[in-house]
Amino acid sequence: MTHAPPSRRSVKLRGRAFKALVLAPEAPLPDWFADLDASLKRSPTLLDGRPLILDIAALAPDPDVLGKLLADLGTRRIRILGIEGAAASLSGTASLDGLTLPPLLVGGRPASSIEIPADADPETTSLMIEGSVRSGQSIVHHTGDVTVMGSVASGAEILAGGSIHVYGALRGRAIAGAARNPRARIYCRKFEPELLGIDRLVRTAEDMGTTLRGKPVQIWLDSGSIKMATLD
């Protein structure tokens, strides 16, 4: 008795969009790398854990220059997810001098840029945001506290080496103590965050429940776990 071969299910492919940062090198490359190194010195974890796209449209490098560019980024532990703005001559190229070439991408849409704080006076340890932080914005300040006089919108991010104070609603992501400071705290007038972090610990909205939602709240670390309580 012959058995029919088992039916196989088709493989499903799903589309998904992620926000990525774009590095757009310019000539002369030594000057561009000097600026990049200065930015990373001010904010050492600026690119950590972030998907990165390399836009080479303005540079228009030949394969040898592109290979060296990727290698130089690699020495800085910068991993590129994809390449945008590549010339047609690179289409179909899988590797350069043994270095695997990231996928060539098209159709990217611009989004808000990340603000890198400039060199500050050594005595200045806080950053004041007079208004609100809009969706898509990312504020990075590793040298101290960040105070937002307005709100932090959904899709926005605050990363501070010290504490974070939000005088309006906190609806985006807030990470305090990013400079390995477990004593940092987060304060907000209206508690509606997407993600919270202090030092190296994080909690997502799904882990926070609804008890404190909409209330003034403070967040801190205690015995290696994130604690939350109302300010009232």
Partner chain sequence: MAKVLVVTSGKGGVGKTTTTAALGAALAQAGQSVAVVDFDVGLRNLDLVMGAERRVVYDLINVVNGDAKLNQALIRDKRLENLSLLPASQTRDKDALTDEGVAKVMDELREKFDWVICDSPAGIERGATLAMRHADLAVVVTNPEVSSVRDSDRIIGLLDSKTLKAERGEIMEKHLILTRYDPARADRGDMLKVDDVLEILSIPLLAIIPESLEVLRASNVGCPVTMNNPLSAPARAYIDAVRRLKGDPVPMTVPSDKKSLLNKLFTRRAA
The other form holds:
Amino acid sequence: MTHAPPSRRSVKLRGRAFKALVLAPEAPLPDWFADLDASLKRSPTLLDGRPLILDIAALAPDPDVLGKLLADLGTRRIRILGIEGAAASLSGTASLDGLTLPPLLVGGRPASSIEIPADADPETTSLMIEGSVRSGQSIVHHTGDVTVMGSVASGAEILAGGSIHVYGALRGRAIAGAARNPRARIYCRKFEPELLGIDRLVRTAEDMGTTLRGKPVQIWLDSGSIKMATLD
Amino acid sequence: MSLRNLFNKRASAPTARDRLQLILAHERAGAGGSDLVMLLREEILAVIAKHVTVERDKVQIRLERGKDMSTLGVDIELPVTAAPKPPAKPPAKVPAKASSKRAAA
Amino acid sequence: MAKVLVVTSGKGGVGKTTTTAALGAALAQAGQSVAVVDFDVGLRNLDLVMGAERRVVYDLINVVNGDAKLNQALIRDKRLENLSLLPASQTRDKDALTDEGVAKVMDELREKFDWVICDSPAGIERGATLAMRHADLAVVVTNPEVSSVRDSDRIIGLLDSKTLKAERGEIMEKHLILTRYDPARADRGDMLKVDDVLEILSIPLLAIIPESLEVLRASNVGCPVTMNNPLSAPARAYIDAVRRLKGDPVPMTVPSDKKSLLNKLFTRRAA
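Pass me the form predicted in complex with its partner chain as well; I've looked at the form predicted on its own already.
Every component of the complex follows; first up is the chain already shown.
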């Protein structure tokens, strides 16, 4: 008996084109990063969810510089989809020990520019809730502050792009600055929260201690950690 | 009321047990679709409907489930036109009482 | 035109059915015509607490489906002729209740009675939202216990969003009845205090029902506690609640059974 070779279907490969944003760093890099940071401060969500290509034709970095550049972008949570304009020297991977590079791309064509939000902040609106937010209710407001005249119950949550003001007791969850706004704050007249968050940093009730419990408190972000103090 | 309650020291739990035993026996029997009382109710209505047109909301059905005996009372208001002699006063109430012997389950 | 009141809580076992029966009976004892409606389809209990379980012929679902007329399904209380029960079905499930069918039954009940009291099932599912949907006012039953308080808060949120009244942009009138309250335990600090619960839920207090054997006795014999022993502490608390519902300003107290028998007898005589 002879075995017929197993029939295999060929894997289908299809093409697809996306528009990508091109980041083209220029020397000196510290200045370029300062400009980038300024833009991100104005529109924190500028690069969120967009495919990004790094064009290094002008910079022509050596592998060390490229490695540091990618790392610096990484600390800003900017992830690069591919690298364009790399010198031939880079295409040999031998010199890139320990460095995982995004794919090197060639043949990109300029496309009509992608809409980028203007300098001004996206329109901010504040949301005012006259009563209380009850357990199981969730208030999500990405474009500005949320003010609650009553209390926020245990099991309720508020998520705001801006700051959160609670004129009653805060017993549930409050997440401010959800639109990457580290300057957002949370204010409440009676501090008994289950969870607090500002700009994706969170703290649960267990890590808050008991000294502030029941007091009027403000919560803000200071050099990457959540700070809390009484308002009195 | 309060005097009776204060001096009548009969505990209430036996009453609770008796009530539960009785109603659960009926409900278990009814779960199999063999509830005799409900069957009788439907058949009595069907028989009467053969001879007179009965408006369903002119029928009052009372039921009293007991341990050894359940009583089913069906009060039907017969329309004036159906009665042999039209009564002077409100429509005649014809009580059709049916009792069904039931063994305690 | 009746007032429709829903008795609800979120959590099970806190005393919704006891409260429905007691409020219904107390209103009827005060001369109002009252229908109590069991919405707990598949797990009916109000008939047992009212002592009408042996007389159920038709139920809410029969009326909703048009198998029976409302007045055929209503069971008149043997002790109070102005008190009627519309039982739930024990054999069907809650999907048998249609929005339109329930609306029609509620309209008809409104025409016939002064008060319609709807006993909500536990939970926040369809049965509970249907029970509250047509209400003019709500009684939220809560035990002084953390899970019950949180569930009540959840229910208050639903009362403010899922009811017809809320959808019309009106404010749903809500009252709190705190059940199974034990003043001694609260004093010792082992039970949430009334003020704690009120502060968290922020709705007005209608009554505090003390933990009492009388509630159990009443359900054992199938008689609402306000009829079974009108002078007992829970009965007095419910009777006060009804007076407050009708607009009498009754001072809030926690009635107590813990008097000597003689003392009790004499105060009765005096009263």
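Only a predicted model underlies this, so the values are computations on that prediction, with no experimental measurement involved. Numbering follows the first chain given and starts at 1. Rigid core (definition): largest C-alpha set, two forms, superposition within 1.5 Å.
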Does the C-alpha of residue 182 move 2 Å or more between the two forms once the rigid core is lined up?
-> no
(request) Classify residue 64 as shifted (yes) or not shifted (no) between the two forms, where shifted means its C-alpha moves by 2 Å or more with the rigid core superposed. (result) yes
With the core lined up, does the C-alpha of residue 29 move 2 Å or more between the two forms? yes
Aligning on the rigid core, one finds that residue 20 shifts at its CA between the two forms, in Å, by 34.7
